[in-house]
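First, one chain by itself in structure tokens, the form predicted on its own.
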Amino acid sequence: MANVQPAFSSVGKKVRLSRIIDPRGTLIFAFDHWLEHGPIDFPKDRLDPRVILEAVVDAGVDAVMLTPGDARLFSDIWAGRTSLIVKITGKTSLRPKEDQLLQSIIGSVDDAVRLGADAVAATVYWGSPWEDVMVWNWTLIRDAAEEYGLPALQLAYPRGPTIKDRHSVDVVLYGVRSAVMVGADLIKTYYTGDKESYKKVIEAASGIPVLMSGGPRRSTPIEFLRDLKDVREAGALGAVVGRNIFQARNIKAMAKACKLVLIGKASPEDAYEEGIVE
């Protein structure tokens, strides 16, 4: 029988995923909020992205997810210190309300390769009136990434006029299963609010790694840390977190606390009581 060797691209994808994934619990820092939401997300002393990025990279996150322009501008911070995921879709909140459910192309897979990225990311709003446009863009991104052996992370967000509760288990697992069916290598999606329901989401992913979307800042740090513990115990790979880290009182401490909880080195209570997140 012939010795069938894997395709070059599959080897490259495996290598790059190994740079991003910590099998104990993976923490990716998301930082596309200036584009998506504008200055409303940022405390006045953190309008300079360098302040935030330096803190999270120092904390030891497994990867940062940046737009192409920020990846280039701040390469002196992340290069050689953590993995880079380039997000190549986006939108602004300045758009008319009726167009908020569309993500546009803001970069290319070639940009990601030139920047030295280990993966690319793109959003699909499942249930949006613009779903067909985003799915088509996704397939183009996925195919181009495959040519280079780059993993493709899909931000699988169910959003649309027919969706009453985007965090309900049926809606979230529908979006996750859809992401699997269009070839996602990694999936970021909403938390359903409890460990048992999130297990159903993980099951729907059929072995494709799922990462919880951090979402808006929780009322207390320990509340968010408990969510991280629950999603990890449910079988998620980890989390992609932005605001719950960079809006915290101490950015570096909160990032470290998130990582410790995800890898099981500290309980949420210990992280909170020992002042890790202060």
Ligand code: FBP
Contents of the next structure:
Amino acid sequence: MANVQPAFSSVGKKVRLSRIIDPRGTLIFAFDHWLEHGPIDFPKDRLDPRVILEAVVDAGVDAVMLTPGDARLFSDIWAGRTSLIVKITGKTSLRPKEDQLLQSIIGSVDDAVRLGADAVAATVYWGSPWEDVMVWNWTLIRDAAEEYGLPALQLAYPRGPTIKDRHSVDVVLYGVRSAVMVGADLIKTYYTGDKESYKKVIEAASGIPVLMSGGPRRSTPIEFLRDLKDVREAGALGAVVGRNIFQARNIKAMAKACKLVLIGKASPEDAYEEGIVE
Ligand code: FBP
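Right, the form predicted on its own is done, so what does the form predicted together with the ligand look like?
Expanding to the full complex; the earlier chain stays at the top.
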């Protein structure tokens, strides 16, 4: 039988994934917080996104995840220096509480391609009363991304009225398995709090790479670095981190420490003691 060549788009997807993924341990910087949370996330001395972005790109993160507008505005900082993931769903914290369970479309796969992105990202709040809308949007996004050979990252976040503890292992792995079932190429989800339970989450992903979502800033950097070590040992590809980096006293040092721990080049304690993290 004749040798069947892969679709062009499947080669493109592989190539783009290889630009984002460091198989030793991947660190992606998430920076959509101005939209998602607003000023509450930002120390008063760092309201300018440029300062933060410069520091993390300098530190050598594998990719930055930005909204379309920020990706355009700050292309002088990231282009040619790191990979880009364009997040095309979002919400504000200004909305009525019940509507914060919906992520709206804020851009398109075409925007991501125009911007030179290596992947596109969208959130699904599994369990939300708006789940239907977000899953439908997700299928449209994934389908359009497929056309271009663009990997689609899903922020698989279980949250809604039936969910008591969104970090519990059964809830997190349900969200991850659902993301797999609707065709995610990469999955970002919550940490369940310990290595053993996270292994179950990774197992539920059936080989689709899982990235831990950073979450609110821990009380000390070392606690967060220990979590990074644990998720790597559980089999996660790495982490997508925002607040634990950009709210750190020294942004660049913290980003570097995260990367070193993820690739196993430093223990959390060493990264801490060597003064990489202040
Ligand atoms: P963090 O590391 O700061 O948690 O960033 C990851 C992220 O998913 C962002 O992309 C997003 O803005 C935020 O967390 C969502 O936060 P929340 O869970 O409060 O909605």
